[in-house]
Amino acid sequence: MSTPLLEIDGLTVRFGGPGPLARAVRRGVKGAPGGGVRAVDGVSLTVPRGGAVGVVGESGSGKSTLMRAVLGLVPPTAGTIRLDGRPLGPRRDTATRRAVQMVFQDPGTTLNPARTCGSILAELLRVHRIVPADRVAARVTDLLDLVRLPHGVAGTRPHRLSGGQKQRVAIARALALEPRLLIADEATSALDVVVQASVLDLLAELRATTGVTLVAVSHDLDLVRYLCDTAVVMRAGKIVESGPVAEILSDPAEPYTRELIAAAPTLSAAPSGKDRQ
């Protein structure tokens, strides 16, 4: 049996003092022993490599919060954290920090505004050597395309750009460096409907294309159903259900699980796979 590409082993992350707006933010998270809050409060799962995880639970349920400790934006109070059986420390070399790639959900906010697209996918693949420098424009064409947009996307800055290209873009951006594992945190909740359905026909299709595994970060259940293989359904800090996706959404053992599936709008047929801008 081959090692998971991720294996995360009794993670807790803990914030702050136990003021009213960490209170506020955090409601519903246990408190942690000596004042602050557990927003992850000791997580275990395994992703393994090629399959696609989506995590999923209501705002404030810790489930971006546990993205953020395995990309080493938020340091873990306690656990581990393993890549290909390698634990990840808070320092991580070059070629770590490329293996794991996150989309965030507003990438107006992580594109530079003063760059053009190009620019910004040219820096990253000459700064990490990506590929030759008589290639770069090359490369730069071949994410373009990777992603479904037009060439002349390259000389565009971002905010001339539709809310669904600036994502496109953050995706290529993701893919230049040639990841192992893509995290998209709540990718498509900033996006309109028919927008968001074009997005995951494009992730569906890079996974297939590509064979990157894929974790997806989302209260949409229709998203995870659409995307992923295995659902992990987080409240408070903690896994309380996880399971093949047909069986969680169909079946599901816990309470919660009925109560967020009750909540959400009908689930829908998967969108098809014609894209739309």
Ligand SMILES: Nc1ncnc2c1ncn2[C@@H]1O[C@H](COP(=O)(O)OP(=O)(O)OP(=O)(O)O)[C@@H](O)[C@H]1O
Given for the second form:
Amino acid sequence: MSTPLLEIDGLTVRFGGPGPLARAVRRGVKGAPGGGVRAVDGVSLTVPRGGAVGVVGESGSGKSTLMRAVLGLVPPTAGTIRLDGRPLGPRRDTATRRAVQMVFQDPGTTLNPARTCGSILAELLRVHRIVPADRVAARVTDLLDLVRLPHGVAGTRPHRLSGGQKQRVAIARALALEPRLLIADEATSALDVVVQASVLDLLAELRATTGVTLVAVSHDLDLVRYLCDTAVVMRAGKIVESGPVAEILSDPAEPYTRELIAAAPTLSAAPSGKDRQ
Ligand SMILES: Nc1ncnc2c1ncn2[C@@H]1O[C@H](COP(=O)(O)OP(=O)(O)OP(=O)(O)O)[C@@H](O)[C@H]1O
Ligand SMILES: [Mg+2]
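Next block, the form predicted in complex with the named molecule, ref. the form predicted alone:
The complete assembly is shown below, putting the previous chain first.
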């Protein structure tokens, strides 16, 4: 069997270790071993190469913290993360950092407002020497094509773009580095429902055209159905349910998952996956 692209094993991330204040508080609090918040609590998760896995759960369930640990932005308290069989430690070389890219919820805050979209992309290509200097401009155009943006966007600053266009630039920026794993953390939840559907379609298309492995984080299981084969459901830092998305949706084993499905605004009112623009 081939090694999975991403293997997370027994991952725990605890915030706010027992400093003097935490220790004082803990004396009066039961059920907080080690102190602080266990944002991620013994999570194991495998993502096959070329696959798409959804991570679903209510606000505060630990989804983003899990992904931030994969990116190396927060240190695990326990457990291991492997990419292509190699352990990912807190200190990573440039190639390893390139291999995992994340698209965040609010593209407005992650794109430099002082630069044009073209120069944001060009700089990344140059700094990481993705293509020779004389191919940078052509590659910027290719990237805009890839995310279905008009070439004119290259000369435009991010704040002049719509939310959906900004998110496409953010996706182009992530793909510029030719990652092996793309993480979309609530990448469409700040967008209105029609734009959300078109960005979801783009991500699905990119999966097919680039072969990139995808982890899609959302509070909405119905939404990950459009992108993912399998999903895990997180609650209070733990995975409480996992399996094929369709099965979880049609026959949730956990009452929590049932609540989550009932609480989420549904996309089924929007046009079906295939014929959205
Ligand atoms: N830097 C931090 N310091 C302390 N606590 C944190 C930190 N980041 C997250 N937490 C806590 O960890 C828990 C999990 O947060 P996290 O952001 O991972 O949840 P989430 O599932 O992504 O939620 P949302 O759906 O709202 O994005 C929460 O209790 C949160 O308050
Ligand atoms: Mg989050």
